[in-house]
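One chain comes next, on its own, written as structure tokens: the form predicted alone.
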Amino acid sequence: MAEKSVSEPRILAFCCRYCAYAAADLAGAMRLRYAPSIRIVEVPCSGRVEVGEMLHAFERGVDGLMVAG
């Protein structure tokens, strides 16, 4: 029987401009590395992100969302 191949979690971040992202963009500048899978997309403010967003992002294929401030 064939082993199921192994995949990463696709993760999805959707950061503050001036906090979570900040301290992403930080990260990236120090060239620290995370895993390919995760995708950060900078938001105005954490609190702004909608439900309906979060819905359409696990109908897209995400296995999990982090909302950051």
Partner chain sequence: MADLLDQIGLGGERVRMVNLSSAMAVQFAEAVEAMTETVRELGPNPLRDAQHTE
Second form
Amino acid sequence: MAEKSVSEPRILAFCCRYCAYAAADLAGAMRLRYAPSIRIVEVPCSGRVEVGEMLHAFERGVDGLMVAG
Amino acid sequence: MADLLDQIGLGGERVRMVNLSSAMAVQFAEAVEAMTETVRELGPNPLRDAQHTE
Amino acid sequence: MIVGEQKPLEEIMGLLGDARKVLIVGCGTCVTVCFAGGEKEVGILASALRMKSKLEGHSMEVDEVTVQRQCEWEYIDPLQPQLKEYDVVLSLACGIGVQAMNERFPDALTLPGLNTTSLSLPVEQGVWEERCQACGDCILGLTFGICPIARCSKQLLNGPCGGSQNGVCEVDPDIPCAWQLIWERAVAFGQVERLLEIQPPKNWSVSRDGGPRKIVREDLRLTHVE
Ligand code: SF4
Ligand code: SF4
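How about the form predicted in complex with the partner chain, since we already have the form predicted alone?
Complete assembly follows, chain above in first position.
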């Protein structure tokens, strides 16, 4: 992740392809405004996300993490 | 998971599970805003400083 | 299967003290299937320890490895060359695995990351119930396949006691009375008269009362030709 402003939180979101990712897509299409803090990783299902992977994200320095499905 | 983050000392509020359907774009944007707000209050991941001074 | 539970992170940190380099060794058998000490749990614990130690200001380097079975020399021997790189080894196997590591590699100190709890049955996803205490003299044949040693709070051979109430044990209403269950099985098989026979005291000398147990099978031993 590129370092820009330290103050802007960096949040990683694991999004299910069929629900949350599609919702994010729609949000884009609807031109909804939301914080630029989010980085989305598309997963086939939110059940796919493992605790180990979430911990690795924190180890690498994310400030917050969302699992959305 | 939140419990584990608490034990580690990062704070369990840093992780959140959200349930959305593909039509819930507005809720998605709201969830992102809410999460950003929570994390802003908690401050940056304390591990980051430790990392960058290495 | 042998069932264990991970120790709290705080306790593990305490055990590790000021070690700088730690190797976590998982086990791919019993503790993997009870989600306590397999490859996944090793990864999670390693990550948690790296972060916690960093936050507490004494960064630990934590490496991970999982062997198929930590209680057999053949599987742990390959670990030997890498062990000297570490201040301490943390095992996520059961107590047998931890001791196997210490016996095989006396120069490396291996500490336990789990509490080994019981010989249990996974009755449903996420629930393990104790079923056997390895008493050395199995009486399941007398008790219609239900073990009163592991499942009766008082290990009675001639139950139930007067504390059996509506099918549950007086010790805790969450414990089904083993002797009630045994009785019901006897009724179902039409053999209640077998329970009317008084069982004499059990031979506990083959259990822990006789000291640590040991099995020697001469037929299986390798004979050493001088
Ligand atoms: S009688 Fe002994 S060996 Fe048999 S199940 Fe019970 S504890 Fe185990
Ligand atoms: S109530 Fe049943 S399980 Fe409890 S001690 Fe008595 S016989 Fe054993």
